[in-house]
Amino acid sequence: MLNVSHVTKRYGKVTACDDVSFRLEPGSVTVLLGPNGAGKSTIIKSVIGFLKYDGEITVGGYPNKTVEARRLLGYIPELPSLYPNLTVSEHMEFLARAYRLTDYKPRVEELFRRFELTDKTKKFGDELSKGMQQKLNICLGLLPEPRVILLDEPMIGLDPHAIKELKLMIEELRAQGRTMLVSTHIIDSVDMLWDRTLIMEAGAIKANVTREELERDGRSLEQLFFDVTEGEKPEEARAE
């Protein structure tokens, strides 16, 4: 459903992504892990089409910057970008009109209920707390019911109820055949959700492993992450 082939992105002399390739199948949740500066956000923004890059990215067989691909893609950025002069409800209406959605109001009501925004519908974007802004950010990303969903650090700033609800929704979307790529550096937040993990370091994919492969190897996701990013080190050295 999502195919990234030999993508390289440079900022001057700095290579943010170096020949990155991976393929995500329908009905799967892939976790993109890596330390800060590993290139996770760069590859996410390349997939969305925000950046110029060398290589090829397709969504459902369409080049990612085409109208056909954009109809399939959803994006929940790390930092919400809301309009200060639009209310919570107006944000959803604006997006629905932009996507030419019909019969979307029941979907809006459901999202508001699940993320506890029902009593915040008349508040303006800049009146919301950071946590509430992130909840609205998630609702906006999910409203068009995209086939491929990119989530960049989606749980930062959320309260426990919202984290639980988002995890439930990710499981539901996977069961519906949606493809999700979740970028994070907080391993515990996604440990029970993933089918495949991609681990990046210094702009490159250092590991591309399924849950079954990792379980056969007898390692946890956390162990794999530190083995990849820090190398096979004695426990004493890691504790220092």
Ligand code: ADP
Given for the second form:
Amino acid sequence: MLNVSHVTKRYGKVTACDDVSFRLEPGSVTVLLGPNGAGKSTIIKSVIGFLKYDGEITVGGYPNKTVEARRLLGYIPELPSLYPNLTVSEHMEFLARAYRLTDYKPRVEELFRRFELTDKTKKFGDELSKGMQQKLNICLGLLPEPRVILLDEPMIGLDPHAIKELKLMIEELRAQGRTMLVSTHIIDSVDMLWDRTLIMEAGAIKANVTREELERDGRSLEQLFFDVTEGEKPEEARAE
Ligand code: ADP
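Could you present the same protein in the form predicted in complex with the ligand, rather than the form predicted on its own shown above?
In what comes next, the whole complex appears, and the chain from above leads the way.
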């Protein structure tokens, strides 16, 4: 559904992504896990078409910068960029018009209910707390019902209710056959039903495992993460 092939992105002398390749299967949740500065946002911004890079990215078989690919893609950025002079409702209205959505109002109501924004609909973008901004950001990303959804550090700033609701929603979206890539630097935040994890460090994918592979291996995600990012210890050292 999403195919990232040999993507390299340099900012001057910094190589943010170095020959990154991976595929996302339809109806799956993939976690992109890595420390700060690993290159997670860079790869997500490359997929969404915000950056120039070397390599190839396709969505549903279409090159990612085509109209066809953009129709399939949804993006929930790490930092919400809201309009200070639009209300919560007007943000949704604006997005619905931009995407030419029809019959979207019941969906807006449902998203507001689930993310506890129903009593905030008349507030302006700059009147919202950080957490509320992030909730609106999520509602905006989900309104067009994209087939492939990229979520960049989506749990940051959310209260426990919103985190629970978002995890539930990710499971529902997967059951509908949608494909998701969730980036995070917090291992504990991904105890949800992920199907595949990509561990990224210093611009490269250091591990690409399915949940079954990890279970067969007998390692926890945390163990794998530290083995990969801090180097595997020799057998004798582990036995001590
Ligand atoms: P992550 O999302 O994993 O925290 P990023 O993709 O944001 O990592 O960053 C990867 C690397 O690229 C870091 O070294 C970061 O400093 C660098 N970088 C990211 N954006 C820019 C930019 N606009 N200009 C220069 N360097 C950047």
